[in-house]
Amino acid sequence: MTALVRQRLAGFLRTGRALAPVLAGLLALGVLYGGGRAQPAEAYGVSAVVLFPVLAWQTKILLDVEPDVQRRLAGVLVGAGRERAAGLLAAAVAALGTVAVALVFPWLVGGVTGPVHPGDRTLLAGLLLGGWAHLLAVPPAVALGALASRACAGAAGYGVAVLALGAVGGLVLGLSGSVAPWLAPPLLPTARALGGPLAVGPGLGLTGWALAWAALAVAGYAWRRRFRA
């Protein structure tokens, strides 16, 4: 499994694939930190958010690069649920490899500042809950981006719809006063969290919650997969 892994992250990196959705998470990121400087905590929590679509488009591509022929020969081989596995693995690696550009680009432009009032989180903690807030966010970004993969969603029609159901919906079911929250992952209760102080039991509220999520959304993967090749 760990060289299908390997395979199906070259495959995204040699074909040049994985530039777009890099290259429109830093334009969307520049968009986020052109307008001034910000606490860490408040400012990656806003990034998390705003990179969920991103991680989730990502996903797709990667697990859509692979040919379907050479998909079916490596559920054959590995079996169908290591053949699974490895392609959630291989685009949480490439996940996590976009989260950490976009833990260094707000620096880079100028986008983030250090504690200015005595009541500030520190430097150390700011970055420790911003880079919790967007590891939070790629268990659910992965889960949705395989939903709307081709061997899960089928026509590209329908990948789409899935991709930008999901996307727009995080976000509109996170607003304040939503009717129903749970149905969503928490990326805007959790850049709202880091607006304030963060108690440990909220913040491990949180976590479960975006695992919760993404686990039913990886299950629904799974159930779907057992029924295309």
Contents of the next structure:
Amino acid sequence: MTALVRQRLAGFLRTGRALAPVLAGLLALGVLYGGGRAQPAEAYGVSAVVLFPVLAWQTKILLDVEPDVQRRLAGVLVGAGRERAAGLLAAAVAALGTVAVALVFPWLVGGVTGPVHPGDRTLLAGLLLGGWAHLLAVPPAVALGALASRACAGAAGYGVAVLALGAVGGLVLGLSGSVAPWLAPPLLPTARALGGPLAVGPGLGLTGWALAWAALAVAGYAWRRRFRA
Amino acid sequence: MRLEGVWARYRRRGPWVLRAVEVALAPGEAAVVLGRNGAGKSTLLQLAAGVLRPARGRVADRPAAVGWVPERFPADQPFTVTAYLTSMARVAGLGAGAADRAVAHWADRLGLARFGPVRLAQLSKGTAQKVGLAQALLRPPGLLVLDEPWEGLDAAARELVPELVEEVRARGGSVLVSDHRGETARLPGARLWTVADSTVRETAPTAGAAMSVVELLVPADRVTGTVARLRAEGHQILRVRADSTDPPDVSRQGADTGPPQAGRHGDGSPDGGSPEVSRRGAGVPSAAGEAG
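What would you give as the form predicted in complex with its partner chain, now that the form predicted on its own is on the page?
What follows is the whole complex; the chain from before opens it.
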């Protein structure tokens, strides 16, 4: 399966289509960090929210860039389950690359600063919490991108609709006072939590929430793909 | 490998492409799948290869190593021939050394060696088809599924296909081939499966059976369709000529005394009444000068 992950990443990077979501992400982050310096944890929390649709879009592109027949050839060689898993894994690896860029970016443009006031989080704590917030966004984003991929959604219009609905719904349903926040991955709740002190319990709760949401979405993807090679 | 009560369709509540298919292929056997365009040949092959899942029924005893050659190789990929084949060999589970050896062997055998550094998108249709053939053979297949393997290949490569099929069979593998070009005569000893009306019928082998030539008179505007239909039914077209100065007496004979015995279908299939030009099989001359 490693060879298939490598093949898909190579195909994604060599076509040049990988550039579009990365550039879009950088543009969004540029706007985000253009307003002045912020504490790392707080800034990274919002950065993860901004990055969620970008990572989902990146996943869709990665999965769609491979011709349908090539995907079927891979399925014949490694089996249907491994073929699907390799696609998700390749998308997760690509997403981690984008997350790394997003974590470094604010330091290059002066968008974050170390502790200024007494009681501010240490730099290390801010970096760790920021990394956690971004990692939390990866599984739901990959799952959403997979649901929007051509192999799952079918027609291109459906794929774009799933992606747009998931991205917008993820933000709208995550707002304070949402009637059904659990329908969306915990992006905004995580960003809000990073604005203040965060205890271990709520942190684990947010982690479980993100993983459960992603697991359900991946299950939906696998179910849809049962009859869609 | 057996297809047991297999039903297939492409979407829920969509029309059934195949219904209640019951066929089996033993190790060392080959079967040629015949049928008109859209009859379901590729669907049957993809079910056998594991590309598609049956909506009902099951495919049993499929060998672990399956090689599938799709009808159209997906050449729209950013890899060179060597990089692609090496990557596919690794995906198939070969180690680095074994993958390099397998790629070198099949590139040499299929005349792809000089295309190694060429990008897939720049290949001609026939060369791309050879890459498709090579990727299916990198790992010795227990089941080789070839969807219209002769399509786009040059004469030398067309001759190679039966050779490759025999090699897979000699190793104990099974081979399933679809054909709508009348190339079936290149695979003597292969079983004949005909896909029609969403079902698969096996046509009895004709090896050693007496053969007859039946001449038909067809309106000029229906020649192409008739030739295609007869080929799809497993008949071999020997020749198509424009003049009808030598009126066939077979139809008169058939009307007066019934169909000639030597020219009847051996399996009593519903198409037994179809005008038969010649059954495929041993001893039948190739279709030199055929048209359509």
